[in-house]
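A single chain, nothing else alongside it, follows as structure tokens in the form predicted on its own.
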Amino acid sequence: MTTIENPTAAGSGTAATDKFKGAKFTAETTPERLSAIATEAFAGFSALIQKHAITYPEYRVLKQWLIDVGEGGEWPLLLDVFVEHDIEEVNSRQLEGTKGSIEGPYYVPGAPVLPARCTLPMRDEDRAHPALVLRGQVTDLRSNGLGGAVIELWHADDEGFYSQFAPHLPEWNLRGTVVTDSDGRYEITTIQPAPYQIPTDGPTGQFIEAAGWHPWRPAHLHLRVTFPDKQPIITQLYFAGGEWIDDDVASATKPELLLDPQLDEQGRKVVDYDFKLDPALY
């Protein structure tokens, strides 16, 4: 009989944001659109506390669940599920390719290297689980194939939990990085992942709990989609009639992200996905 120690908030959070500090990002802001930006955000914080009279308990209520996050490593996760969905949606305006949505706070870098058909790194028990398999090319906006196109792909296993942010599992399992064939062909078997739960434990779930929201996230597959001097794509593709499409706690779904599986002759789900990316922007 196997033990699964569930990941905790504090633990997930703390890996989340262990691996963003390891890079150091910039943006080239000049100091009139930061002060415009600014300005107008704490206008806004202005506004609303006029509107709802927030009282002091409140507030300070408030700066203490702020310091909590922050001590409880959980920035990524908030941010990521309550913020990047917008910041996805303005930068996509100006792009023709594949949609794409938010990467979240469970992407590592560096995982396997894997040829274009290929199998993730996955335990026997995900093994005794139906296979998917994900195939379809990647291609520039005129349908040229991208050979040599890197698919950087990862997701739960059917118990919600993400390998290096659950300490049951291997470090690598159901993550790997693909490299198209010369056509910018790929087939990728897997498993199909399970909805989870976001880290309930921390200050995150207790704000979830206060508001009277839910923490569930659709079951779904990451994506990382990189060709020299073309934009990435980054994304994740969800399935047709699952549970929480269409409530999604980061509200990232969207049709364009549905994947329809079918089962072939070998009792697989088989579903083909294609990937077409735009000239580089930045």
Ligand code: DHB
Second form
Amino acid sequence: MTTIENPTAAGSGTAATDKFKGAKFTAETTPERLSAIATEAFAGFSALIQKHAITYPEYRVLKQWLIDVGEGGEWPLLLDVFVEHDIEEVNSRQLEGTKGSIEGPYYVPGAPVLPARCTLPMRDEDRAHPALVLRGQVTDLRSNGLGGAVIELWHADDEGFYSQFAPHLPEWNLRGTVVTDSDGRYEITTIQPAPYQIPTDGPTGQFIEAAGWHPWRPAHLHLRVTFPDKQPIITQLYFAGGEWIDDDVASATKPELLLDPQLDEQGRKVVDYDFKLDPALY
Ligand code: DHB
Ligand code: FE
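Next up, can you give the form predicted together with this ligand of this protein, since the form predicted on its own came first?
Below, the chain from earlier opens the complete complex, with every other chain and molecule after it.
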């Protein structure tokens, strides 16, 4: 087995924080809406403090921990693991197409553009693992193929590490921007990722351990599927029967998002998955 430099929580957290801050997001929240949400949020804290009679030592530890989360750059990790699944759920209730899931902290736009039949950029070490072939069609809700739809795919390697968030990996390892053919079809060759352990050496990991929880996500592929005037799909695909499917620390699995690849005569794991896009909401 090869020894690798273990990416630290501070390293991946800082990279995720820097990338996020670069985008400068805004939202059109009215003062009334902000006030209502903030009032209920603080009322929730108040009720918790009263119910559990939170002590001063506990309050000070919380304060120190929140400072550590920020200084370690771990807000993207922490929020995407424990909060994003509900944001995704409320924002996709009215949609009929392929189910979404959380984006997570490791999406990077601008991965190399690849044709409809392609292999993701990977190292020789990655290539040594059995190939995973994900193929299918991107369509609208009436099953019309969407030629030229864009599928961005990113995932961890066999050791659970994401390129650009682990210093030992090439920039675009296991990331690609795939353009479907004129019928909306695609066939992407990659490898099956391993289950992902959220970094245990930083404040998020310390908290999970202190609470007696586990830090694992099931093995997953991240996808973002886009087409003009369609609602973008941000989702993840998982592997049926895999570890942590029913106990994801990020609560982001759905039965509709399970793959069950079958071995072909060349020893590749092959699976079909179609993406159905709703009309754009805005
Ligand atoms: C985190 C990592 C992921 O790969 C993911 O899909 C969701 C969350 C995290 O470390 O926070
Ligand atoms: Fe992930």
